[in-house]
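The chain below stands alone, shown as structure tokens; this is the form predicted on its own.
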Amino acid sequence: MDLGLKGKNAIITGSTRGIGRAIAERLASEGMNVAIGARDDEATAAAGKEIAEAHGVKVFAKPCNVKDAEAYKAWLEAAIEDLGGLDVFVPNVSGGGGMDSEKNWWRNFEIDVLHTVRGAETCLPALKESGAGAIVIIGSTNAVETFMGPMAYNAMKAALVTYSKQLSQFVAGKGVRVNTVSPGPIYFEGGAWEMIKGTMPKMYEGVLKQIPAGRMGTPEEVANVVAFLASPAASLVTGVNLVADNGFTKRVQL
């Protein structure tokens, strides 16, 4: 199926590894030019070179710390200028979980929420010019069901679901769609679930047993969902929180 993304431009934050990298690879495989970034200069440069060589597309690859508001906005603007416009924005960076202190709340607010809001506000003018702009926010199933404990990560991801819905209503008339993809447990080398498997095997096995299919998802599977929602093939879809969890969550969404 041709998703209609060839020749268009995308920005993906936190895109040198894991889900973000898989999204960048997937969009590039559709012929999209991509802007990628993370805090590590060498990792960003290496990822950019690999994506460009693998898919033959233009890649803007510069380091970026989304906690630095002005530097982050400047990075986005430079990416849009370098690519020659913007059609898709995927805010993927997260501060991760943790329950040890109040610092987790500040970290998740700054990284998960403010990075998404600042990114959307900076990118919207270019997305409106696209005529078929799309924002795909990366959420989490932790936002829709209780999981582990009262973590800042869970609450801030829930805030993003609400923000995504409200923003979708606000910009729909400007030709921009906004959706959220909420992955369940996703396993990849160097990821959180690999760490949990090695350090907390009982927890890992307990979560695995709750997944009817008997396996966790992969970054590539999440990337497939993002690519669809970002594309003109999903032109009728906006304001949706699409849960991609292999049946992990048990709620009924009416």
Ligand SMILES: NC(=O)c1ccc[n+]([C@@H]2O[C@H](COP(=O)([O-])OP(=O)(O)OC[C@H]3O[C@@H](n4cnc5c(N)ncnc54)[C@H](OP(=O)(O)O)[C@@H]3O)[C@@H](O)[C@H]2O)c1
The other form holds:
Amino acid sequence: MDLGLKGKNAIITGSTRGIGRAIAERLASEGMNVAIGARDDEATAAAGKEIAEAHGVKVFAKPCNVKDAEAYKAWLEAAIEDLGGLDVFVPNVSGGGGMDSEKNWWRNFEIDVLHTVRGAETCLPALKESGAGAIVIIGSTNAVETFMGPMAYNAMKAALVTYSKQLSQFVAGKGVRVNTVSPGPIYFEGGAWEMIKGTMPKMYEGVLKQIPAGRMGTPEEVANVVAFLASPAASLVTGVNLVADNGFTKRVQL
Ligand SMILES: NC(=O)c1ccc[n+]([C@@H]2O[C@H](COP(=O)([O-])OP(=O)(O)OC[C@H]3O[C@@H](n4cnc5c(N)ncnc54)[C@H](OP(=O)(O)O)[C@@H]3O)[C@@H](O)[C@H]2O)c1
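What I would like now is the form predicted together with this ligand, since the data block earlier showed the form predicted on its own; can you produce it?
Now the complete complex, all chains and molecules, led by this one.
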């Protein structure tokens, strides 16, 4: 199936490793030029070089901390200018989990929510010019079913789903689609679940038991879903929260 992404441009935040990196690789493999970045400048440069060499596309690779509002806006604007326009925006960075203090609430609000909102506001003029603009927000199944405890991460991911739906209505007339992909547990080397497997094996096994297919997902499987929603092949799909969790969640989605 031709997704119709070849020659188009994408920005993916938090894209040197894990799910963000897999999304950048997947979109580049479709022939998209990509802007990637993270806080670590060496990791950003290395990822940029590897993606460009592997897929033969243009890659804008510069470090950026999305928590710094001004630097983040300047990074997005530089990426759009360098790529020569924008068709797809994937806000992927998260402040991560944790339940220890009010600090988590500020961190997840600032990183998960505000980096998505600020990013969308900065990218929307270019996305409207695209004619087939798409925003794909990275959520989590933690937003839709109780997980561990009352974490800021879970509530802020839920805020993103509501924002995503309402933004989708607001910009539909301008040719921009907005969707969320909510992954369940995703296992990869260097990722959170590898760490949990080593440090909290009982918790890891407990979560694994709740996945009827018997395994966690991979970043590449999430990237496949993102690529579809980002593409003109999904031209009818906007305002959805697509749960990609190998059956981890148990609710009925009506
Ligand atoms: N892994 C899972 O099981 C899972 C499940 C559901 C949803 N998700 C969601 O999927 C997304 C990616 O998760 P992941 O597990 O792939 O994360 P990860 O392995 O921790 O990778 C995060 C990426 O973002 C970068 N980053 C972190 N903080 C940043 C900041 N302030 N500014 C710019 N870049 C930053 C990191 O590089 P630097 O450290 O160099 O900045 C790295 O490239 C998140 O939104 C997460 O909530 C993950």
